[in-house]
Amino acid sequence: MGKIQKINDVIFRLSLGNPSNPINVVDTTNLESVKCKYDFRIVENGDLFSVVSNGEEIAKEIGFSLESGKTSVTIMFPNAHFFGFGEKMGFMDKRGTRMRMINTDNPLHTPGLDPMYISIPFFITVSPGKPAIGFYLNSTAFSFFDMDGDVYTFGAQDNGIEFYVIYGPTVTDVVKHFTSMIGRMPMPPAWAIGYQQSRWSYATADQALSIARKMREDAIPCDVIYLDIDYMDGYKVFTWGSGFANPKSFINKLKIMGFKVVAIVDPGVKRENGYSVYETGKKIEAFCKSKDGEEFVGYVWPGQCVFPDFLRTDVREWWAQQHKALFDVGIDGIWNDMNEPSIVWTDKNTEEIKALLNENEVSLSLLDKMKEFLVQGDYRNEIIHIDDHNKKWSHLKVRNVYALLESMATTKAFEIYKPGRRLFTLSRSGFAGIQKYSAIWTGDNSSWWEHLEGEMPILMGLSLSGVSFVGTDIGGFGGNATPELLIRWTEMGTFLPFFRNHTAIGTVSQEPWAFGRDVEEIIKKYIKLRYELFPYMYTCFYNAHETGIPIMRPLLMYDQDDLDLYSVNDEFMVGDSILVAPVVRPNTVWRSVYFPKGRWIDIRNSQKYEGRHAYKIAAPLDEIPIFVRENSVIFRTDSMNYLFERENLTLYADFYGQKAIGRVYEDDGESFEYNEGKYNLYEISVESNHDGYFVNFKVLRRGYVGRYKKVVLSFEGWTDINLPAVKVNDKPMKSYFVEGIPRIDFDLKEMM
């Protein structure tokens, strides 16, 4: 096989030939200390290798190909199923699937679409009774994965191959080890976890303000308003158009109402003399070149555009400085779109595009047709990048990391103009490690029921690939949502890490009130639930930051020996304890739900269900089936219009079962002081018997003044008609009933 290197007890690096990357996203210099008790080894068998655990060969290489410009390896793993691969259409289990990775903008997300916006060449092999094994292909080049079944092949268009084999034994362990190599997400600003409202476009300040005012008038919780491309002057990045004549005043009005503002930024820079972004970039030769050494030109929203060569450090610093025009007037977050980069056409295609324009009205379907000219990537071979050492790289080696490099530049902008404040960047494209810089959404989906269902396996694939802060355009981007579809999508979106409603130009409105009062009330109910669950969700974000374990999880992570869970694509877990089963069919008021091992409790009616069974569950239009794992604690707080509306909050801890333990995290939600220990971490545990409940409240860390002042504990599993005796830290507490459920409460300071 070439060179085999043991990195630690659970990670091996294997290489063959002479692969090359313009950047390396892997860092194994400061890996967490891991002691593997399963004797995991990579054993050489002549020119091949075997993966061995506890003396048993669980996988083996059966061949490799090292050709000029293309390298691959073939592995046998009996009964293997494959999960991860970043952003991919289709079901989670990719057994029997062929995939390619080259970041591509194709807005028509049909079932067989491949590739998509994001390339993460990582997957996990899972088989009942076997340890999970991860494989990361460390290549930024075009890569391919033919997962035919027991025998699978992967490789890249390169003169060699380097990949990492990562031992579990659980899927959770693999994800932890993988993210220890490529990085984990920082804590986002707390407001980024709230509900966010967008569309293409709120084209004037007055229009955006009217949306914000309606949110507050109707008491619909919301933290963020988005500005799409029409806020700019002629779609030129880092400019403000006539509809936003006084952007600072406009943003201040939103801030008074408690809103943050996120503005879109595309990498295409209009090629226009006198335009400062173009002029300053031209002075440092910041833009990508074509093979003839001239500026590469492609057509995007402003017309003729050039594209920053983010491979260079000085270009990333220059790009960061351009954000001054946004941050100076109060913008809070940046939305990086069209950053594959997406190019609608080039000069080579001009005549063909003109013919299309003459024959058709401008529409999304027309854009699809225009992009068909470029899907095969004719322009990709024309672009040249130059790195800090003046080495030239083909765009085919840089394309997959172009958005990652842009996100690094955007992070630098926050460091310059918003020092000490957490960044929020949303990116459409990315590569392995994008979670260190940006949240991700799944791009241009459509208002189809099929997309409502199909988003779940895409998001779970991203989550397993290290990207935790993920979401989807609620209601669908292209096409027209219906009232029922918007309700069902919002119900699901309540539990996604990233929660944004967004739709395209020319589609019907899909703000919460767009379909009348009855629909609005249901949507508001679930947005409010999102805010009530903030303590639970925020703790999930903290755990993802600390461990790499995703917020949104496939059920197989809880019982990887249950083969039936491998094909559950329309349910997911949020953290350790909440199972969500969205309704994904029209005119439907029930659905089948399959549970992992253990016992599960319907949060709506306390009905209990045994794991490894499927049940028919009622789901009227205003309800989404939500279940809690028995012996769990769910943390909630008061409802609010935006996350920092109140200084003093109540922390609710709902106990499900007879014995449970849970932790809740809080910090200031804005600064990086959590890295210095300025956060709070509380642990609440409970045990019970026929005499009552015994609660233990621990302050694991107290480094922040905190907003939680009062604690209310609810004992959901109590069935006696009499009030239970309750002790907290051995101190008797007075209990009382609320809607038949025993509760106690106390001031948090009493436990300090």
Given for the second form:
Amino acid sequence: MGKIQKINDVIFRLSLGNPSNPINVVDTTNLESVKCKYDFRIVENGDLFSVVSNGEEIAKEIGFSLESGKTSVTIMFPNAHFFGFGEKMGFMDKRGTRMRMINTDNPLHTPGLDPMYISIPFFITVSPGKPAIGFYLNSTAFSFFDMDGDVYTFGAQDNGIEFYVIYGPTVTDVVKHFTSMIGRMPMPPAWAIGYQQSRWSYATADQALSIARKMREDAIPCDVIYLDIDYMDGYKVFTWGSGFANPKSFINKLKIMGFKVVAIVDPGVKRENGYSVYETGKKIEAFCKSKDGEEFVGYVWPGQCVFPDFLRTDVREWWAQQHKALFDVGIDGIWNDMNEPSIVWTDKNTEEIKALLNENEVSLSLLDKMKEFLVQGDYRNEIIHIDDHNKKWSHLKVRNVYALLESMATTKAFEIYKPGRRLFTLSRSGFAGIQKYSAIWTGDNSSWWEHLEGEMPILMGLSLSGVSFVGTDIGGFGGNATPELLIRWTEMGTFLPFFRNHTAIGTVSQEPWAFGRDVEEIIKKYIKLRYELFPYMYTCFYNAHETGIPIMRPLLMYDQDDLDLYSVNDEFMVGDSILVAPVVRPNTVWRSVYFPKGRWIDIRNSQKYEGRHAYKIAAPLDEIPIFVRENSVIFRTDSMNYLFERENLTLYADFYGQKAIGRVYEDDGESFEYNEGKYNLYEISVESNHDGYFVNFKVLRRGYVGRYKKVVLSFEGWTDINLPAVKVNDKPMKSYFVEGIPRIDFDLKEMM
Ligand code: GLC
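Which structure goes with the form predicted together with alpha-D-glucopyranose (GLC), now that we have seen the form predicted on its own?
What follows is the entire complex, opening with the chain shown before.
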């Protein structure tokens, strides 16, 4: 039973029956060549299979079960722990949990909530002393994962199953190999890495402009202002409402101040005669059908809506063209929301909802009803999709890729209206491979301390599942932020790949200044730090683009043999060198920090900590504990109001340790010319002995004119009283002290 196919040294495909997907996100035709030094094989024993590495059975008794319309696989992996699964509530290690995957707008993120907006049927099995193995279930259908323990089962509602077994041996290797099959993120525009300000809604042009002006007046760096649903005319997508009478001039005013503007787009199109999006869509039969062959109608913000059938190429083209209304007036990025798609009710239950509305004022039953509908709505069985070959697909097979298909259409829109420019799309829903088209955020969290803490494992699960450009609503979406919560959330947000403050309608303001001067000063300090760290962060994005290795990483990636790291859910790494330990409790000015093996340096005071130990670390309200791995280099630049406000920048390289090495990447931040080699990659290393410091500056690539003109090297944690002798590429340099830390500087062109 079952077929095995070897894809390359590290990837096998196993299948049974006749699985079918409306689209295949896996592409194994162009895999990078990998030579695995471990002998990795899938071995057949009768009806069962095992995963063997260097003669040892790692996962065994792999067996299939095929019931009508439901196929599953059972695997035995002693002492297994499970990571990944895309966007999931709860702690990272899913041993002992059961999960379902069907994209769902489940608005209140309570601890046991499952499923969520995004489905990525992928996980990594890890156990100390064993190679990590990835499993990707290649099914867009409703799927389930019962990770009971040593023996676990997963499967899908389909007439067959296909899954990939992906060898490590490290967790990092698994992620690299997995993303080589499903794709990696392109380089984002540089501005998308800056701080972004949003709320539901800046409802008029004046309101949005006043937010932007305040940012500049108070010198809080900020790159992006968001427009939520109220910019539209009656929530009709691709229209402008009366609050934005002259969108072009409004956006132009923001541009002059150095802002980019991102506008929300919902897939629900108002069913209204005379509305051109509806009319032109109807002409090509762009909208999803009900089983009875009529247009499927559901209710979202504008009332009665129809939903584009993104499965069809011509529908995606048509949708892309609609973006003209946004791009022509200068919109820079697109925020794809409600794209599970979220449908609040349909004609069928309108009466029921209305009755409940009249029943009583508290109406918990109404909320329950609406939630039940959002989560399990019978519309899911009702919608039909039709593909390019006129084949019908049930919504249950398409739903998980609906947002992915929409994001492909958005990508097309950028290609048409902004040729040669990098795109920025933010999506709430998604599927495996969404990183090729879009950044994602974790949707409607709340201004709760529990959510500040709970976002870290969700984001790391996504990161391990191939999605690198991830973030949360800073300050929390639902409910009211408090000053302390906003400070702590911004401190953490500084280190997340996507850094946007956003909140719901009816909640208190949570812009940086909302709680007075003192709070603003702390928030500003961190936003500025984000801009200073741009060279480091941008290099992390470049690595994610090149290798698929995420920007935000769980600590277990640094020592998968240390079981204690498997349960560290409230610390994370940014890239290879920075460990962040946010404070996630009110009235708390310390926390316990556990370090992976090696040595770690507190950047505030150069205090050193030994790995595989926990320490009590001080964290007053205006400080988030940040540690640098010994022997690494942190690259910084000058803080700016927005990227790249200035052209001539200084590149700071801070060496932590006596022997350090690091790389820094730069490109124009806006075009695709990096694909033709128009980028710079520098490697700086230092070795020291009693004669002094020997720095090696290597230009690995010089393909772009570059913004960094001057280089300043600092030797952190250097304790000798005398100034050290420093040579760069064998040339003696003059060193000096700044705040007790030895430095040297030189013009970059001296190194060319
Ligand atoms: C959804 C989004 C939220 C947005 C709101 C209004 O709840 O998740 O971010 O503000 O819709 O558009």
